[in-house]
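Presented below, as structure tokens, is a lone chain in the form predicted on its own.
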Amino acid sequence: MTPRPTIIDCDPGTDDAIALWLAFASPELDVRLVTVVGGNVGLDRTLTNARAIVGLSGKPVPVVGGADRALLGPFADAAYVHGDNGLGGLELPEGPPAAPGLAVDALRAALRAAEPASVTLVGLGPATNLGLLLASEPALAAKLSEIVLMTGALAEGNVTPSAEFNAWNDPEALSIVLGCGAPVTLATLDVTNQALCTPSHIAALRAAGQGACARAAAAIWDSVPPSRRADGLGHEQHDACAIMWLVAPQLFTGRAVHAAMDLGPGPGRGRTVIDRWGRTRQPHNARFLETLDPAGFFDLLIRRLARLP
């Protein structure tokens, strides 16, 4: 097996932490760069958190800070879910210093040096860094084998009735990414809501792994408030679904769709308009993940987290 060269853009964030550790624990992926955007909390915290998450894993992966606001305005955070520090109040040891420069420049340099269709780009936060990259040098889309995004919702949003948090925070940037021409896979709320972390999963992780990353992951899971959408039974592992698609695609079903953004000023702003049945007669530009095997998901996730130091 040849690991996939992978770049992860994120806004840690409790579920970003789990997703990053899953990626670092997975031999299917060769994570070469982590770029950071504001989102779940401000960029000052998301960058600090990303450095700490990478540092705890022991992986020598550069971390580069990027956009602290959306293309057309400020980000709105989700501290009410992730805590004021973004990690549910968990304080991790200080990570290695951030690499110098800006995320968009680091992304551009990495893709310019890559072979055509060779790099997998994963977006776990607002798409601002990715939109800046693909708007400023659209030819770099040819270097991407796949873009995997945790964003959007076919049905109900989680920040407005129409919009999911990442999509709503920078719909213009996400529109640029969806139109870039590279293969796109969407892990929307419709599939991530099926990855419901319950107290039994937390107990299983604590029993399986005694490493620092596994202990931190269990503490993070404990900190996240139960989801009203799930009747208080647990909370969703949104971002880990994007990584799991790359690691174990057999756990998912999906279909080709046309996806576009509602960029208007009204109550639909930030909605991902996903055409599953070809009603718009627009060409397919994304793969939409529809179902997930939750038991298989958590079994593999816990085993991978338990591998980490």
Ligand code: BDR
Second form
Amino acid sequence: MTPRPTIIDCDPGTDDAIALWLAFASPELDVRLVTVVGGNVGLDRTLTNARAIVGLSGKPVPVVGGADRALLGPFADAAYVHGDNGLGGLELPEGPPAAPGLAVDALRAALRAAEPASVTLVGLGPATNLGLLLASEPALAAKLSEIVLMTGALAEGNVTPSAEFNAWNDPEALSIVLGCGAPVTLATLDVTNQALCTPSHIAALRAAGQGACARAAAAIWDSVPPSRRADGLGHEQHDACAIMWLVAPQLFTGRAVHAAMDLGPGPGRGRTVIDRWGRTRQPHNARFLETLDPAGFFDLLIRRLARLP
Ligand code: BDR
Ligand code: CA
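Pass me the form predicted in complex with this ligand as well; I've looked at the form predicted on its own already.
Up next: the whole complex, starting with the chain shown before.
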């Protein structure tokens, strides 16, 4: 098996932290670059957190900071879920310094140097860095084998009734990414809500892993308030679903769809309009993940986290 060259854009974020550690623990992926966007908390904290998460894993992966706000429109954080520091109050040791430059320039350099259709790009936050890249040099889409995004919702959102957090925070950028021509896979709330982390999963992680990353992951899981949408039974591992799709696609089902953004100013702003039945007669531009095997997901996630230092 040849590991997939992978770039991850993220806004850590409690569930981003788990997703990054899953990626670092997975031999299926060769993570070459982590770029960071403001999102769950401000860019100053998401960048600090990304550096610390990478540092704890011991992986020599460059981390580069990027956009601190959306291309257009309002920007709202999610400190009410992720805590003021973005990691549920957990203080990790300081990570290695950020690499110089801006995320969009680091992404551009990495893709210019890559073979056609050779790089997997994962987006775990607002799509601003990715939208800037693909709007300013659209030809770079040809270097991507797949774009996997945790974003959007077919059913209800989690910021507004229409919009999921990442989509809401930069719908214009997400629209650019959806239209770029590279194959897109969408891990929307519809599938990520199925990855519900409960107290039994936290206990299983504590039993499985004694390394610093596993212990930090368990502390992060403990810190996240239970989700009202899940009747308080646990909280969702949204971002890890995007990584898990690349690591263990057999845990998912999905279908080809056309996906477009609602960019209007009204109550639908930020909604991902997902055409499952071909009603718009638009060509497919995305794979929409529909179901997840939650037992298989948590079994593998916990085993992988337990491998880390
Ligand atoms: C998404 O929003 C953020 O709060 C999470 O990190 C995830 O990327 C879920 O809606
Ligand atoms: Ca995120």
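Positions refer to the first chain, counted from 1. Please read these numbers as outputs of a predicted model, since none were measured by experiment. Shifts are known only where both forms have a C-alpha. The term rigid core refers to the most C-alpha atoms you can superpose between the two forms while keeping them within 1.5 Å.
Taking residues common to both forms and aligning the rigid core, Cα displacements of 2 Å or more over three or more consecutive positions between the two forms occur only in 73 to 75.
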